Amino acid sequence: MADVMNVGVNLEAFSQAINAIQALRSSVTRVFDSLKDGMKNKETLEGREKVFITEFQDNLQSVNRDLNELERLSTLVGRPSESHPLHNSGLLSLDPVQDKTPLYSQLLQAYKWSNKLQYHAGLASSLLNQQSLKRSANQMGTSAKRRPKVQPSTLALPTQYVDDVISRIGRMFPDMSIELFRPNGTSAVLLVTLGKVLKAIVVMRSLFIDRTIVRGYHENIYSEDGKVTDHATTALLHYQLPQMPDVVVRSFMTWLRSYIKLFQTPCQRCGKYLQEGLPPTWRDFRTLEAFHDTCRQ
């Protein structure tokens, strides 16, 4: 076990880097320990100034001393020869015995499709919810021909009134850019983009939302999902208002320009700006306050 754990790492090399990072926080404390103490007691103001100079000089060369020698031990440490994405986990892969080799890669397969599971379950509760399943005796009995007509669906919209739709939502939000493309013929692509903070890309059919996905403004837009998206297919699913589409893509557009202090709006229940190095993601649907994710339960 020891010599497959070996592969790739100095440990001679990774002891004294740990040393060494030991010694450099010891440097730099004295440097802020230096700045809080200021200027020691002398009979004149000059002999103070000399002394503190002198001293902040050697705690700032002691530093850079330290910091070089952490630099060079960096590079004799190497790499290890695999990653483990899993933390400890990953270090069931390391074992050699036969039969619990494969363990690692089925552990981290499912963990992917436990994500995915509780991803779409949500989705289909969401759905569920709002759609009712409940059927009469007497509508189970009615012949097909006493049925009620089906009215016919407001999914076919003439393009130029999708394209009034968004153009006026574009001009109540001056601080909210929005390109329509159509690659597809009749479909519509937004791209939505709030500053610099964050894009989206939202697809239509007609004047209807299909679905949605928001990236950080520099962020790979085939990149994971992230709660931002999350937060918003969701969103998707609270303004449902099939008799006045327009109205849903205003209240989904209202809803996402929140989004555009996404870093200077504190949680409204812990008043933290950053809760585990994330902002507040989550948006109220009704009074768009900011909340994590965690305090919005």
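Just so we're clear, the structure is a prediction, and the values are computed from it rather than from any experiment. Definition used throughout: the rigid core is the maximal C-alpha set that superposes within 1.5 Å between two forms. Positions refer to the first chain, counted from 1. First, how it differs from the form predicted together with its partner chain.
Superposition of the core reveals a Cα shift of 2 Å or more for residue 123 between these two forms. Here residue 19 counts as shifted, since its C-alpha moves by at least 2 Å between these two forms after the core is aligned.
Once both forms are overlaid on the rigid core, the distance between the two CA positions of residue 30 between these two forms is 2 angstroms or more.
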Contents of the next structure:
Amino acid sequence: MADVMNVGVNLEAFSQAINAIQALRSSVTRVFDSLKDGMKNKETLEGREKVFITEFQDNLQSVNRDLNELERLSTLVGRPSESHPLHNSGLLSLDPVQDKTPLYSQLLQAYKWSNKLQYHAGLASSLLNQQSLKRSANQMGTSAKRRPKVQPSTLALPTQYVDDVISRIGRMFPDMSIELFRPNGTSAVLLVTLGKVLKAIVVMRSLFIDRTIVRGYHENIYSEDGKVTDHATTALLHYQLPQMPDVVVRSFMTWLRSYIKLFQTPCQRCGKYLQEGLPPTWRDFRTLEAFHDTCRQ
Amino acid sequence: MVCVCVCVCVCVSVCQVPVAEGKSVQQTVDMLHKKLEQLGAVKQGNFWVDCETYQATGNATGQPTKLLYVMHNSETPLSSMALFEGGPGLTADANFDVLMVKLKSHFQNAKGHKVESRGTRYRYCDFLVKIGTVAMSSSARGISVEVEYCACVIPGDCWNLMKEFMQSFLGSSTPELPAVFTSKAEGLYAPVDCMDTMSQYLELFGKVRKQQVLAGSGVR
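Can you return the structure of this protein in the form predicted together with its partner chain rather than the form predicted alone?
Let us now look at the entire complex, which starts with that chain.
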């Protein structure tokens, strides 16, 4: 790969430059040492002065030489590639142990692959959408006018747009409050409080839901995972629509909201409230009915 | 003997379980333990709740003496709760007992009226069940069963769920929704606090005390 070649050339010049720096440092130290030691013991004062001056000149010349050498090498080293598409992870390329931990090259390959995959998936979905498949529930209008504008890259949406979408969804449901945080960079983290029943943390990647954790209203966030967290993860995998991520988020929130009566509704199949000590924690994805986890099959 | 169950909810519900016919308190308690273990509950140590009575001295003549109850709960070992029957209550730390000693001139400890409930704690999924023997002056007076549902804070939401659970091991002795929740100003859908638990226990202990007055010497 071209990147690896570049790195190789730089490394050689780097090592030479480092050696040159060490040489420069030692020659500068020698200069100051000779100054500190002062004049050596010789018979006459002139003799001593002469020896001292010649030594001093020698030292300064060696410093000059080393400095020139260092400047020459620094031009060879060149500048690190300015395009750091991976930002901080691009610094992994500086890891010298390339054989044992080829992290940087693997990372580049992984990103290239996923970008290609996304591009192909976009092409495929636009082709497939042209054929009207009557089976799918989320049927877009066949007329070209009604087809919504396909965003070129739904992975890199502006943060303001994401904020707007989330606040609109939050206003749709009065008993559910959604707070948005951005603790690390541009990924949004939502804290969804559903009445006094539960709290959910939803981690997003632009408008796609990445991961959720669901906890009781007064529970510690770091306690063990419960059943509802598993169900929520299943839900976020179920609601998928790459071209219209805001619809996905809305459906997910609607599904989550059905949990407001977690403790009040009996299971639709067995009619009881408790099954092995648990209330009906499963919500059907289409009808939002409550079932026990063991009753849903 | 009447068993009083106090349902305390986090939603806790404290209720009364009557002693089985022809059996002693200990045997009834053992029966309940067995039923819980059959359900799959796991024993998790012991618990105790006690209540001391203080009489307010220096009241104006003609007014009934106000009784102050100071209660402790092993769930909150560092706290003391003080309440008047049907009236306001406060939660303080354990030094409150020392304070009461200092207030001897205003509040007299009615030593013979101390009631306590001791027993085992069971855990089943999100439920905590505490079955205790209520004793006064070291003679057993009844059985208290406390059921706590840790997942929910609103009693109105989960009462049916708790009732179903209690029916599975208490059978016909399942109580109704405790009065402390229905009498709240905000209604059933206000979140609970630990005072509700203590009020329920107080009610229970009150019944136990009255029982002694009626039945004479409480016996095993």
